[in-house]
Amino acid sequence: MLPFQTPLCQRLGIAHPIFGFSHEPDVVVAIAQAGGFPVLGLARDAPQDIPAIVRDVEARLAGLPYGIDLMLPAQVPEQADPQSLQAALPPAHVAFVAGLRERFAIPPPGKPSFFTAHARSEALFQAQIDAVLNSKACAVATAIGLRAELIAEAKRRGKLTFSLIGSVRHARKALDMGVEVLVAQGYDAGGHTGTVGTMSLLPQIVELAQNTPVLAAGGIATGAQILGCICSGAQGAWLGTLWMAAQENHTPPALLDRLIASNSEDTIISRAHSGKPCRVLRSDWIDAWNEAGAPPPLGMPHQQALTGDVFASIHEHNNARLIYEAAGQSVFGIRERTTVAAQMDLLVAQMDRAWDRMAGWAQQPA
């Protein structure tokens, strides 16, 4: 088995150039113990119960490098709650969602969750940011805005800072805050995503870059794809969405079941999820919003103050003709119910095969 270590998997002490992103702490311990770079996902998450799953991970993990990820965009209220902004909602977008309540019969959930109970704020942020500071995640990374004031301390504190960028201007801007490792995630990738392919932006990203690391992002699942990032300047590949097969994941069944009955073309960019551009895996749910009739999405924290109770009653409740999550177009890899240990090991075989053949179609008399 060749030994694909590139020089920013030797600064992490990592065995395989594989970074990979999950909410599930379960998902993260296993990627770390399997050799990869695991990044938690702290955005859905209240900053009174970041430091329980801080412990409890690092406790697991022990001294396994890992970072953590958060979602910092610009333009959401100093401080918000649902009911205040539920309260200003156009009352037009409520019938509509009230309409979709009584047509899929959806019942309000049982339990609350951070789409119920909290909504998007400077505040909410800054307290995100605090927790996760104070955390020994030896990496800082942010999905969705940059902040120089986190960039900053998070190197001050010895810390790695990545920021997952969609643009050459998005690129620019982060490399003059100082972020020292690039995450070039293509329009193929799962969540908030922008608006070129994973293969176009890579090289012109990792040209900008010049000394500065980058990793590619979006639609990767398979090794030989990591190996082909590798071969355009990549240090390395950012994966998401084919963790969700993973019995880690602790994925809802009929999720699960959508997942691997999807191909790349049943994800599709929509503002129904949190008011931003975002890929999801299509629903009947987020089929509704581009009917006829349907209004626009509002803006983030709104769409999630108007559907946020929706989202977690769909995945509580299990339901098959709605369910959905944020996917990537790397969909296509999952086709059965697995481990993250399979996955790791499949991912390092399929790379030596790809190795193999290329060095084997390079030896070929002309």
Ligand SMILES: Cc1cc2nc3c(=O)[nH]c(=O)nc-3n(C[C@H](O)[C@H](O)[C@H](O)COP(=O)(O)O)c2cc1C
Given for the second form:
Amino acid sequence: MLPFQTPLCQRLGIAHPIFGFSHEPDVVVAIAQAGGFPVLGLARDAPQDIPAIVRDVEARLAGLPYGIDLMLPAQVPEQADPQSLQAALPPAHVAFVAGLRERFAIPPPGKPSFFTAHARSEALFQAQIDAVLNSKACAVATAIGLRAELIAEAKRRGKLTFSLIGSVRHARKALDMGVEVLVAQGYDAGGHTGTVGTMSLLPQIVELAQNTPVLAAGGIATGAQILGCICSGAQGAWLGTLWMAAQENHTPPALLDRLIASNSEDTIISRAHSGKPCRVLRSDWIDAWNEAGAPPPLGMPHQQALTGDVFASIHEHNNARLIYEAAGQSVFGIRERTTVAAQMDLLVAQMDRAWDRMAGWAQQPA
Ligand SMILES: Cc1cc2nc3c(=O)[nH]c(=O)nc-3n(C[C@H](O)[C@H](O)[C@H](O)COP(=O)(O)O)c2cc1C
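Other form of same protein, the form predicted in complex with the named molecule, not the form predicted alone:
What follows is the entire complex, opening with the chain shown before.
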């Protein structure tokens, strides 16, 4: 086994410098069991469900370390529910989406989901924050927004604070607020992103952060890339897209087929999902928002109030033509249905091979 226990790995007590973000508890448990550091995304969970989700994950982890991630943008309403937001949506947008529902014959979703029952608001965020602070997670990560009170309170409770940042400006803000680990997430990443690619962002953040540990995120799907990030000064890599290929993710079959068939060019940045720029896998639904005559997507949380039922429906009905999800340029690494354990083994073996290759080159006579 390679000596790739960076200081952050040692601090967290993990075997490999691999940090795995997922909304799916089964993936989180499997990443921890395979020696990585899992981060459970709770941004898509209703506050009332979070305590049970967290209790279940903690019981299955049996003391293995894990983190929780929340997405906390500023400028959302104090209180919001989908119905009241829907009542105030611009009529032209409502008509456009009604036209798409008809054109693509999208049925209403049959089951309740976060995307139809909830709207992002300060009240929702506060409930999510309370549940996270009360958890046994040893780390708290936040994305899109920074909350000084959350960072201070998480630290007071002994949790390590992480922040996903996409620019030098954001990184500076996070450091000023006392964040302890920066996740330099490049434009290549699945989900909400900035405009700078991981390869260019990482060295700038490493230089700025000095003694604060930095992780690299975005576009990473191989062990050689992880090693490359460590060579650039990162203490590990943070992966999101890759786990969607694992059976533990319970990815709808149509989405998994599309992920397997997709290359990096099949992901694009779109505001059609959440209202904020988000890298997603293309589908006819996403493309419809780029057609001539389509209105610009609304902001967050209004775009979700407008289209949340469609997202829920196309996932529930496994709609091969329309289904999409956040996905990074790292989708090139998804080539078959697999398991988290197999993915972790492969990443570690690839790190090993890349190390041997480098060592071989380093020994070549000039
Ligand atoms: C399906 C999916 C959902 C995501 N949701 C969140 C989220 O709720 N919060 C967050 O901080 N990051 C989220 N991300 C981004 C990941 O944390 C991570 O930065 C990103 O996946 C890294 O790039 P990669 O997708 O190329 O591996 C999501 C990514 C994916 C693929």
